[in-house]
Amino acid sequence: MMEMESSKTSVDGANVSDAKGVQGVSVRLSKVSRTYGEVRALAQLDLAASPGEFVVMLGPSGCGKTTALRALAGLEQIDSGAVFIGGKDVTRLPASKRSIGMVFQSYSLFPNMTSAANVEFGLKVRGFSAAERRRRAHEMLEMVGLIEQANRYPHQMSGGQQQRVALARALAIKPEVLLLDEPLSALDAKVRANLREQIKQLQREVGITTFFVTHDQEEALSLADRVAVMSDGNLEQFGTPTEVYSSPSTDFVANFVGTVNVFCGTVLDDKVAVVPNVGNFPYVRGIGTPARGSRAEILVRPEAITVRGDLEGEYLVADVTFLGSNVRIRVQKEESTFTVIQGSADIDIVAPGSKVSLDAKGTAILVRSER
């Protein structure tokens, strides 16, 4: 893929051109609701993206993320609320009038067409000349690194290659917004990791406002400018990957994004909580207004604690997993299990069955009143 210097900005409501002249536009879902009988798919959803932003919608199955994507595309009728693209209300516009490119999990390529013909299809429907279709298809296939596969049929390409053709087809019509619905979930782990890097690079080059739906936390955190975490039709948190991981706004976000350890401890003041025999944890956010001196549950990421070999330790090592530069250690105390991740070079040699102590070395992501 070509290396390009983008001139896009992040001023909400403005259209921004990158080096290829593709426009990034603002997108907003305003108090969008959708129900299916007794099931509430979306509840007054408010979500806004700046021009050229890469937004990942993250959540478990049935949380409403795909419904939101389809509502934005015009493929799903909403019960109330409004959809804005580039500052214009498109709520009543059909999907064909919304200037949106969409990539699905299943690729949805025409099996009887070559990759070039697949990319040309949307342009043909829109009345472009044969010469312009060929030129644009060549440009798009070159952009996704598949120009040598231009004359191959879908069954002659790998899953990753087919998905890149689908991406080239979506971008060929020069849409204002790109929507990707679980586009990598059908691929194996190595191909998925490689392709998500390519998608992120391509999105930066093109400068198009992008919404990406996934239930994969690693995928969301590695791709997004901002992550929209959803649950039961509600937006739980909308922030940068760092904010969502390190400073979750709700219990749900803390537990859904990444691994979390829950310790019982005591609140020292409105900034520090202490876990007996582990140490003090500074914290930013509290739930249930835990008062000074009160018992509390302290939520801590695996990398915010360390393991220390200790024959008098209160914890027992359950298992040790080598992860290359890091080691994941699961320890137990009575009926509770905790996870620690730390650098391979920094860890004492511990083995399953050995006794250890835990030490605080980082910040708690959340402190809540004891349940």
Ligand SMILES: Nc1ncnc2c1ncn2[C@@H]1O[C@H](COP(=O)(O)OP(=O)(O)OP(=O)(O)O)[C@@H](O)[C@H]1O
The other form holds:
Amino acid sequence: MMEMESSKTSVDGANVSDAKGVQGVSVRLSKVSRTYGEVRALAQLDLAASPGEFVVMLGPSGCGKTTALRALAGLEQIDSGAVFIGGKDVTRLPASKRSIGMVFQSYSLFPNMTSAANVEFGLKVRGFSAAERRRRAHEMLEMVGLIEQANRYPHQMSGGQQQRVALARALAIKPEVLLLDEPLSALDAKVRANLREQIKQLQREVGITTFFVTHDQEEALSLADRVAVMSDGNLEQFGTPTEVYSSPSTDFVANFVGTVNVFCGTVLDDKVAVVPNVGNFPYVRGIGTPARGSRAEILVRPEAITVRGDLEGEYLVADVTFLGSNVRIRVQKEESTFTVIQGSADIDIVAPGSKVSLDAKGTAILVRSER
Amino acid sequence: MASVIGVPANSSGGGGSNVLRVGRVFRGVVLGAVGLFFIVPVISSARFSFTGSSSGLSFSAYSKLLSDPQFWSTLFLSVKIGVGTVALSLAILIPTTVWVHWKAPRIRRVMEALSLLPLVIPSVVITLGVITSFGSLPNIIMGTPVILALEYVVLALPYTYRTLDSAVQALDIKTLVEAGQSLGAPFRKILWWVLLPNLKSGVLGVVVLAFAFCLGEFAVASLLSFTTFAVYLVQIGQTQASEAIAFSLIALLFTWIPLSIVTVVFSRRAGKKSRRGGGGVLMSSQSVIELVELAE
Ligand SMILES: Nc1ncnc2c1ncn2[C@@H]1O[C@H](COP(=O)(O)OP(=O)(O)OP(=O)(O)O)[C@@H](O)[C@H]1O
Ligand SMILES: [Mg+2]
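Since the structure above is the form predicted on its own, I would like to see how the form predicted together with this ligand looks, so please show that one next.
Complete assembly follows, chain above in first position.
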């Protein structure tokens, strides 16, 4: 089973070329709101994707990612706002009239049809001839590397294979926008990583504007052209993975995307903040940055500090987790806990319970006033 | 590895299989007893129906019955009502169950409770209600078997609704419908190409149950003064015992033949496809047997 999943990672460029053509339209959600009773699932959400862009929507459970995607697809009524696909206002169009392809979180293949028939479904609806349908389905299944499974029923395939057929089915109708709602969440880690790679590669080849929902930050950072970080039905930040990770615009983003350490220190000047006994952290000034010389909280990623064995050190090692090439060390000082990730070559220097010092190595992601 | 696990598994396996064997014997005894309880009356009825006025084997009861024009006309009437009931039940129940599972899964419990009402309210009460409330309806409905079909749709609900409901339950309706919509299909095509093929077992269950119900129902039909198959059976039973028994055996055949067809078709499909449909058919065949017993 495992082998099947990984057997065809590469995408055959020749086959994909035909799927090109309708791709690359802009997509925009404008002040979209949706309320379920008391719950505000979407609160005036604004989100826009450039043609051909791979947007990943990231956020904690219940923040409205699925609702936003379904509003885009036309599967969910919205209370107010507008949806544009390729510059056209599609707010009032039902799902079946929008040019979208969708892959669902739960297995959504039609159980009474083979993979080939599933892929042909959208074409059959559109009245394509049987020969044309067969040709296109063949091409699509080849594209996702499942041509041998063409005559299998969904229950005869693994979860990963089913999701790939679902992807082929969604792309067969040459939609303008591809929507994926946590398509990998039911799969195990290895298949997941593999399929993620495939989706990314396919998207690049086909060039279709894509929205991908996940609550896995690693998945988001590795897939996206831009990440839309959401919380409480609204957009927190919309930027490249690097921007979102290295210069989060809000506390929420800093904490949700990756781990952060909060140090107390001082703003030295416009470029550097200092943490006593740890060192200097370069930073980028923002709107909320405190004045030069004032005390501040300095937010630092685990990779931006290192641990050094020191009998006089202020920090106590709480635990050490081996992660393969890296090691994660959690240290404590008074009430605060800090996380450090460094190369596992240095693992010998620390043992739980020993005293250590911290040294600045990288930059601060955010400098804010103390609260 | 195998030996490490194998040894304790073997030693405890003896006890386990003993328990299993006792369970199997117990199950056999219970099933056998129930089977006897069901089959003995059928066999002795059959024997009785073959004894004529003279000694020895006699088909007189059957030949008399089969040459009785009223036997055929009442059978035809019941079949007509049955077909109408089945068609109406499907036309109402398929959209309803699909809609409930798709749009309003929260009212499933309410719907289930509603569908059970005909079991709680005696059919006599319902019939009197129908007569008093709908007496003023035009003659096309009130004076004709149409009213009977309408009422049977309601009375068969406890069996038909639940059969279809459990078939729909086995599907992820919301996802299937939405997947269809995202592929551009109007609801009509989703229903026809996706939902119905996956609901085959449930639909066939409804067909068999509703039909068997119509053939066996007596109280309402006689209250509304229609001489249906079942009503005629009772009429004959009052004067001619062996004909009545022959009659009921024929009625039994009429419910068993469609049931066995459905079961055969489905066990074949189940073997080819997954094991999913099996439960539904089993359930409906059980209820059919219950129903047949009820009707007798
Ligand atoms: N059909 C519904 N009825 C009532 N409330 C709903 C419905 N759908 C969503 N909600 C609520 O709207 C909010 C947003 O839901 P949504 O499914 O969009 O979250 P999500 O970000 O996709 O979460 P997850 O990561 O768990 O899938 C949640 O609080 C949820 O409880
Ligand atoms: Mg969701």
